[in-house]
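Here's a solo chain for you in structure tokens, the form predicted alone.
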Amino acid sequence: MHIISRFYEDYELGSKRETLGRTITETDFVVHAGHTGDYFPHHMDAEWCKTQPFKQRIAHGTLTFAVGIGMTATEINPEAFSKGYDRLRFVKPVYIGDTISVVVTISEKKESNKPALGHITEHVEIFNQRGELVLVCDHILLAKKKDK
């Protein structure tokens, strides 16, 4: 992790950054389910979940997101902040064993009502091992203009 400055000017539409794979673990279901409070059988009860279409545990969609969201947490930029997630969608499951990656791309700039800070959206869609999407959101971010 390491400190850079990027001002509004310095986002270019259509850059993207990669992640590396994290494997995701049964470890990672327990504490995230212990974190949220969220033990239903779908995340929990591997018996329940043999009689279910998907046949095994699936992830929490919100582990995913965290997950996936926190492999992209490589810089911190002081001249931008998070505004929030936008069109949070999980595509598939993901299952104990699965690695995923992730790929961050600015689809949007735009102008803010505040003259000193403008809109950027980061598109962010998470894969498993086999390419597949898994998750998709939009990150929006106000990020300051340079000085003029």
Second form
6 protein chains.
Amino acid sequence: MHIISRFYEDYELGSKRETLGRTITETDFVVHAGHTGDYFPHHMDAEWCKTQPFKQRIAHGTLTFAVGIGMTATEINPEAFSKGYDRLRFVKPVYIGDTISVVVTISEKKESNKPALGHITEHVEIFNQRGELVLVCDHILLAKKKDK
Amino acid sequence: MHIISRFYEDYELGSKRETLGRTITETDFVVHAGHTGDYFPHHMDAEWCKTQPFKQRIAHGTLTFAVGIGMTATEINPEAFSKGYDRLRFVKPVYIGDTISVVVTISEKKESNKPALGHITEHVEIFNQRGELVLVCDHILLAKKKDK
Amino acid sequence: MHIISRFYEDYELGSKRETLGRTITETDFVVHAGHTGDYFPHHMDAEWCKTQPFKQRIAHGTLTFAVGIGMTATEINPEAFSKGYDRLRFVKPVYIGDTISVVVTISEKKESNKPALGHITEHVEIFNQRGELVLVCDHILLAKKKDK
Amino acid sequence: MHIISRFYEDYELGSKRETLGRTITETDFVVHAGHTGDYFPHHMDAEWCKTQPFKQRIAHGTLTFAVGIGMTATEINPEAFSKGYDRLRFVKPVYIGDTISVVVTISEKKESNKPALGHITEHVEIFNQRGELVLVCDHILLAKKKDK
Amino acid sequence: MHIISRFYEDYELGSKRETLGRTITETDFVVHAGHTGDYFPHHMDAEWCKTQPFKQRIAHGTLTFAVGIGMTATEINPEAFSKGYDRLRFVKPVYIGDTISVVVTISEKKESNKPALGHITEHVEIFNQRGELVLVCDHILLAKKKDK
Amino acid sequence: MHIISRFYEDYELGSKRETLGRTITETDFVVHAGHTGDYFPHHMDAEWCKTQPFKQRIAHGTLTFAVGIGMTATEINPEAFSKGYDRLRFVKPVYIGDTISVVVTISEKKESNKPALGHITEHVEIFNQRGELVLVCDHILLAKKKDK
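Give me the form predicted in complex with another copy of the chain now, not the form predicted alone.
Next comes the full complex, and the chain you just saw is listed first.
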């Protein structure tokens, strides 16, 4: 984790960064349930899950999202701030023992309605250990322009 | 937490449900950092925050989102599943000691490209104890239609 | 979790409510030890447990009790408050991977020494995934009477 | 934590042991809610609590019980096992920042229906930093008799 | 955990104390990563570890150290305080499921540069369930002398 | 967190790296006690601490060490591995609310008894928000030499 100044002009369309992997454990399921209060049986009841099409506990969507986004939190840019996320989709279930990694691509740059700021879109893809896409979203940043 | 069957037809446009409140604590900040690996100083370094415009530690966006969504997880509907979220926006910072509550409104119903399923949009608003909107997003569900 | 007013007269003798299931994980054992400070080898030392009649780690009695009671915490009744518990018994061990669910039965109603209040007994039974009773207790509530 | 053999005959009626103190923190409240799934506003919503007679968040009864019992877990007796608890009563609320300590008194010894075992009752009292009793219960043990 | 006064003169060279065992779980790995912020793939990425000589996740050195030292924290001596540690060595990896126990030996006593205090060295050895040494260090204490 | 190859020859004597800050919270104290099992009143009993010279709860030495070392875990070097630590000293107490940061200096390079490896010493200094040194230690690494 370190601080690097990146202005709107410094973001290069199409550039990518990729994280290392992290294995999603039963502990993460239990911690996430306890943190959020979501004890739905999909995540917490192994016996009930055996009776369902997915056969085993599946990660909360918010778990995969929050952990995946956390994995990309390595560089602090004081010239930009997070506005939110668009098109967040749960593509495939994440199971206990799956290992996820994240690819972030600068997918869009456009003017903002404030002339001193520009919109940056980071396209975020979370993959499991078989290379399957499990979650996708677009992170929307507002970045300062230089000399403004 | 209980199981209630709700088909596409059962969702009533404009109907609302509201959660009780939950105080966001310093513990939640520390747990969220540890859960996600995001130790950005915005959330974890009280001294550095004093030098910033917001003056104090602010909650991770993913914290407010995950906890707020967790607070709405009270009813299991076996006829629907979560597809994802749209237009997630961090409207105002959440500070240690703020108490949040959530209002969910059925804001849209539309046909899906699969005739047996319909799209439901739940508009999710998270408020602090002063009634200020802090986070907003649209939850996208796919719900089964009756008799299909 | 929601708020419903129930007065003494509203509790119906013999009525039952049942929770969904929750799988007790190794994480729950470790969290409970860390939360309570009870690191007895019965719960924490897999090697020592192999030399004991029960052969594997068993849940703290307070874990099964606290989690089981937590599973029943779905309805807030502002007209009643918890006085305590009677006849709490650890009937069978709970192992890592067991899935518990809880049945609560209104088993007794009687006058209190304060005329405005009545005693309610909730008989609490915690079962594992094989339907075996693992813990039993009586929850003692004091509930307001109507028009008093 | 250490292992000491104590048979039925070794328990002395009226003998006492006392623990050191432990401050109950906001973290303990959040951990307990997450561990048990009990997010009742009495424990988790500081704003709502301000509108209630107790004015501030109060500890879950199961928190005070589980932590207090954990504080007494210092001596492993291979000759006895825990049968359960009787007359558990929540006498006074425990607030964030209260420091609790526990006194355990051997309050009863009696024959069991199995001749090789005897009943021991440990009377457990949990006090706050002002010396006020906050929780009381009777721990029921079955202890082996010597030479049987 | 209890309080016992031990002065410099009371420490006997060569005397030993030994802890019970504790199984190091996947939960401990996840908790330690979250507590310290160290998410190195050696501890957190089961897939990457398969490609490494050690083949599976290994405990953080600071995990084995902190937990092992915690296991020895059973006796509070108001006459001594901890100065630090020397010659801390990670001798063998600790894997998920290993059970560790600790032997502490009084290995050195010597004068301090303050005449009222003496140096005590506790040699700390942490073993796994196969009796293999996994971590070793020397704990340096300063203890008061009697009648000074 | 990223992977960078650094051989023995690449470590430059006297070079420094510095972390951002992290505020040590009451939550960290409670998590560390629960993780390690060390519930000594110095860390956990605010009332008892008021009667002691330090007046308030102080961090476990192993907490400051493990968190401080974790804060330096930003760069994975596949050419080196950690052998251990020397001269770890607890210089000043860390209190709840203190913010620590870490400076790591390459303080020594020397031949190892294996010709393909060299010894690197990283001198680690942990400071609080007033710039006071609170913990110091020497991290001992073995690094591969180039072309060997």
